[in-house]
Amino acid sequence: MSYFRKNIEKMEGYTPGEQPALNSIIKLNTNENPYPPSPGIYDALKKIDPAVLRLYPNPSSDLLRNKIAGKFDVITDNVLVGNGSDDILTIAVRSFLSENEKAACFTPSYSLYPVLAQIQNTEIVKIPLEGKDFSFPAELVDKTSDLYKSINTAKIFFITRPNAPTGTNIKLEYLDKFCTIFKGIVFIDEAYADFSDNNALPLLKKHDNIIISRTFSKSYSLAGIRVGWAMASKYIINGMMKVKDSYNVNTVSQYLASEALDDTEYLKENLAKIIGTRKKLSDKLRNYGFKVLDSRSNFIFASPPDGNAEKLFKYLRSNNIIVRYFPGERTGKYIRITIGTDREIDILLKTITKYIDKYEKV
């Protein structure tokens, strides 16, 4: 006997990324921001007045609302502030899926989405990224081919951009094109557009019917405060602010992610530091014949020479260093790598130049 809904018993979890509690290891497998946060944090936290903490927080972090929309030109009832950008997720599924609907996403993704899907009953269609560089299949946009027809009643389309875990992009025009034709809600997932050249918010004021979540947990050092928001139209927020828990990001998460966007030049120094090691990590690996794919995010997805990438991301656990493996015919044959610092980096290049020499060239 069981108590649960026949679709929980029968689901997998969403299995997230490890946290080792090992001191003497390099973590490149969760794409955390490899520097601290901005040091206003820092003064932010010694100013916060314990006694707060007695009542409950702003339940629309109306404080952050107003500052996230400052920042990106849009108006507060465009945003909507979530306990991480997962939180977003959960609420845009409850808000837009029935049981029995269809929901739609590319492969390889992010895996809670159909994980999300699978909770609320619901079916989740997977259209594969297309060839050696997963980029996106062109006849989505083509309302008459199949490919569109597999998904054209599905009520939201989720899409990582950059995606994750290749760390491509989805063009700009192809987006737009899909945004046009697609009849439900086209989520764009953009927990790593700050590493990228562009992002999708010009698209955000053309079409009614996109959602773009953001995150703090990535570019902003603040994986540990969970605060992530969406940005869609009024009418969107409004109907996912009757769905979100009540008091869904606590006080000082609040106060901090607020302080984080005031320190813009710290990002940007952030951010060059780990687009510029990107680059010499990708340029190193493909020197070794790795495939490294055209990153625009803090990871990087490469496959060894040979293609046996779980040999090397054991050999690389046996050496004190953990990076992300997704088994699978296509994705095993590459590791996901976070950018870490540049100490980290060398060393993770030694220890694989030792693979080199002791399999490859053999």
Contents of the next structure:
2 protein chains.
Amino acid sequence: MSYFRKNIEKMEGYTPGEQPALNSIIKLNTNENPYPPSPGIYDALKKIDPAVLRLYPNPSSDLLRNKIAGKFDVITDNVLVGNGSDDILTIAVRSFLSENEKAACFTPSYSLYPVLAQIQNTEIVKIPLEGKDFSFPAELVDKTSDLYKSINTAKIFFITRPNAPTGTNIKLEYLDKFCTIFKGIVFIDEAYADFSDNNALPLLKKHDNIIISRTFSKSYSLAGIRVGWAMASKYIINGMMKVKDSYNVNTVSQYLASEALDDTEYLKENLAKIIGTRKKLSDKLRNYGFKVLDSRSNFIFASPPDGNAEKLFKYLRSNNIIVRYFPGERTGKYIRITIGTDREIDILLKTITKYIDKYEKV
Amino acid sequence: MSYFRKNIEKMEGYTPGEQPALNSIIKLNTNENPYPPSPGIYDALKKIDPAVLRLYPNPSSDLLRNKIAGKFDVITDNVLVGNGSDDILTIAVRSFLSENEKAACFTPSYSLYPVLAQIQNTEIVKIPLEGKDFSFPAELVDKTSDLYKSINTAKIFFITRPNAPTGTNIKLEYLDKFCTIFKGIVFIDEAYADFSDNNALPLLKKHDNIIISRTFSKSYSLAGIRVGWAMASKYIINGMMKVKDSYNVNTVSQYLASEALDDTEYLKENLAKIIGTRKKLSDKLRNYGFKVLDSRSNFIFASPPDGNAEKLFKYLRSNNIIVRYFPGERTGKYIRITIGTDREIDILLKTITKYIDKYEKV
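After the form predicted on its own, can we look at the form predicted in complex with a further copy of the same chain?
Following is the full complex, with the preceding chain placed first.
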């Protein structure tokens, strides 16, 4: 007999991107920041007194919450800290979705949403992004359209902004309109927002059905400490607090995240470098005949001239460069490349030049 | 309108024990270890290269899993690492309990189980421990009894061993028999097992429906890093892996837990000290006329001579000593005292002497 719930028994589980040993590997597959965290983190680690680790952490990460609130011009009651923004997503699913209810998201977008829905035993409706540019379907903000009606009863709609793996941004006006007509929670996953020229924060004061999540994993170069946070109304945060694990964020991570948040100057420099490298990489690949979507993130989604992304993916892999490949009718024509250091991207470009010389030149 | 699920909307949420600032407070309320973690943790913290924190952690904490497997004579596939053992409990609830199904536990035991059941929108049957000694009801291992029939269809039964807040141990023979007749998962929460003279590990090879959870929070003095683990059959661990968050344990905690596990000598000394202090405290309180349950844990459950535990709790609080008080018809006659350092327990005993002189002597 099976002890597991049927939905768990039959599911496959989420496959995180490969985390290989780094010796001689150029790792451009899981959208980590190529630069180390703020120098303040070096000092902070040294200052930790191991004796404090015998005690439980602050259950709601209050020092960090206060700091986040101050920085983003909300109040502490608007902030929930999580064990990575994946924890925030899990808390949201468990807060708003009963079994056999419905969630929704775009496709392609972050592949964890359908996995979380499956764990919760809820349906998830996937709205396809349209055309060559994976653009957001206009009918979705038309209440009378069949497309909108297909998600009308969903309790939560997950929107990655900038989107992954496309790197593109749903327009704020579109998002604003969607928040007005949609009756459930709009979960705006802003893991990559710092790499974009705008974000959805201005909508937070306008709509009571918005949750915005952020993370220290990308722009702050701290994927290893697992800290993310949600910003939402006090009412929503209070409810989600009841669902989170009591001590969901450990003492060291609360402290390091708090230190990283202080170093605004370092964050700016880091972002400027990555955005610069993103432009260089996008321009060069377009010169080589790639289709490159207009990225607002720390990765690009690029399709080689012959559309055979799997072949390019494997070629790069055999040359010790790991990028991400998502099989599928449409995504399978693209590879997703995390923006690395300039040195790493130079090596990538040289390797792609060789590939093109070998396979694509006539 | 409410965005939340009805079960979430109406629940109160778990209240963790108070985490006050430590200045001049003697904190004996949340069963933390009074001694600092292994000296190896001091060196380990210094060795961490912050540059590695830009990368995601190993998703399944494999180095730590391997080490745990080696130490407890199981294979790596028998081990799941969690963000504290609360994470293990949450994963189990989400793996084995569908909405409107049934879970079960003893009462009093760890008060988080009913909260997790409520979040999952499942019923939880609470089997009362019996009599003055809070003993485990014999009928529960009799398949034909009404008591057993009341939990016959439960999908998971949570057993804290040693139990909290009583500190007492369910007998291994009793547990063995229960695992044989019960058709669901028996979750044996061994957060305090290192303070006991035996544990349920020998049952793991005998029954395929057992999950044993452990933690670094108590015996290893590392509540602040949030690391716990489960041991179970490969089949159970595989299924629970699908439900856990992808990167549920951060890089620093994986590393520190792994270092702590190596220092067997320090663990032994630490345990010996706490068990010694536990005996001293229990003996002295019994001399004062307290009823003290026979603890196998790092805390004791003690009832003052007049049974007015709330009054004693408040008196201690006003003298900067925090212990735990659980209101209720039966638990309300007791206070739970975490075993502190000898110095802390001496101060506690002096304060209790004053209390008895003031209120209980005629």
